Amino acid sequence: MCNNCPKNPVYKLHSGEQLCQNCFFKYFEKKVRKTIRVYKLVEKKDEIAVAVSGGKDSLTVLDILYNIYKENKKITLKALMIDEGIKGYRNECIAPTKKFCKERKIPLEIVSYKKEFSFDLDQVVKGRKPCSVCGVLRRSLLNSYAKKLQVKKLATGHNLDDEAQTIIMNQFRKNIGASARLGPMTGIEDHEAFVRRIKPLYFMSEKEIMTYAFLKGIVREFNECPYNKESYRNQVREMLNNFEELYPGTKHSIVSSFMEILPALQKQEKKGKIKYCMKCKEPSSQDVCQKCAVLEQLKLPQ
């Protein structure tokens, strides 16, 4: 029985509390709204682009933001999708995403690797680590097109599982500087070169999002990128899933403890002067940005 009412439960929280469908929806939406409010992810007159992939996380973010702000004429929503050119995966996500956005009258911008870089991801990954190539190019396009769309924020579907994985990966790699830029809103300060990213699902687990998306009818099929299994992140993901199964609440503890030290990390992180890539003029910590470096390694025209 549901802990809040006489109905049958559909979900059990990591705390052991059981919730029926309606109570689970209320729990989920209240927690997301609290994250937005406490961390000031959305402010008055914000223009927001949601990075959509067609998966459960990004469409859930888009749906929730739409439902919260659809009556608020001062908040505008747009959707931004990157088509990497992954056969049997990305092409199957585009049509449902178009339909999803059309039903809600949300403008959708689709940017393809083929158009921007003259190749699909499938063409260049042989003998390389797909996620290393794709991650760099995808982040670059999201930032550059978010600026072109003239939005103030870029909302992503990153969840508690994603953040726990990233925290552990940064620890393993001794990358404290990268950790300082994590949190519900990425970056340490505003800068015209970057559109800051917000993560409304920051404290929601992947399992919670999957349940919510399915019960709400947002997504009926759960597809994953076929290249995920080859990534370093996937190995960390499996490790944390094993720990979570043995010790429920592990992921929540990782993120909660990290949030306690995040202000100290941000304070000690030096706010260096932003450089600009000598090739593409986009922001970069080096003379040549990661995107241009990757394209040079691929020896393909930009």
Contents of the next structure:
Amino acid sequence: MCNNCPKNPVYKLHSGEQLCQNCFFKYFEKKVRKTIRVYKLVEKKDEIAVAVSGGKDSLTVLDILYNIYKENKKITLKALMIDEGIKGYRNECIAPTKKFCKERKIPLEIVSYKKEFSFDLDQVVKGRKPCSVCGVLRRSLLNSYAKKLQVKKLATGHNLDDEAQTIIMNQFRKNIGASARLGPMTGIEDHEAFVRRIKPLYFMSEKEIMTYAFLKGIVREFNECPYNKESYRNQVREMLNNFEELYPGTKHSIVSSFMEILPALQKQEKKGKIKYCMKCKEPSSQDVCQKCAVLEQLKLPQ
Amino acid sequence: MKVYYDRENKEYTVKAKNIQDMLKELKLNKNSVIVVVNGMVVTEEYALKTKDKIKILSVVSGG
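Beyond the form predicted on its own, can we have the form predicted in complex with its partner chain?
Now the complete complex, all chains and molecules, led by this one.
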């Protein structure tokens, strides 16, 4: 039984508390609203683009932000989708995402690798790590198109699992500087080169999001990037899920203890002057940005 | 009892009497899936019945 009412439970929290569908919806939405409020993810007159992939995380963010702010005329929402050109995956996400946005009257911008870089991801990944190539190019396009859309913030579907995995991956790779750029909101306020990223699902687990998305009818069909299983992240995901099964609350502990040290990490991170890529003029920590370096490796025109 | 698992697009036959044992039998981590019985999401304590229609949905999506 649900801990709050005499209905069948749909979710068991790591504390052992069981919740029925209605109580689970209330729990989920309250926790997301709290994250938005506590970390000031959305402020008055914000223009927000939501990075959508068509998966459960990004569509849940879009749906929740839409429901919270649909009556608020001072906050505008747009959706931004990157079509990497992954056969059997991305092409199948586009039509449902268009329908989802149309039903809510949210403008959707679709940007493709094919148009931007003259290739599909599938054409260039042979013998390479697909996620490394794709991640750099996708992040670059999200930032540049968020600027073109003239939004103040870019919302993403990053969740508790993603964040716990990234924290551990950065530790394992001795890349602690990269962890200083994590957290529910990243980026620099009012900087012409960057659009701030916000993560409203920061404290929600992947399982909670899937349960919510399924029960709300946000997603029904399974879709997973075919390159996902090859990734280092996937191995860390499995390791953390095994720990979570043995020691419930592990992922929450990783992220909440990380939040305690994040201010110190950010302070320690050198605040060097932002440079601009000598090739594409986008912001970069090096003379040539990661996107241009990847395109150079691929030996393709920029 | 027959169980469909979407990530593998495969149907399995299981002997387990509840969800917790079913996931153990299939060697699936409970944090990586949700289980839908007769269209409704259930917790691991749910006792399976003979005519139940069971689907296991992976929570992994995207890339």
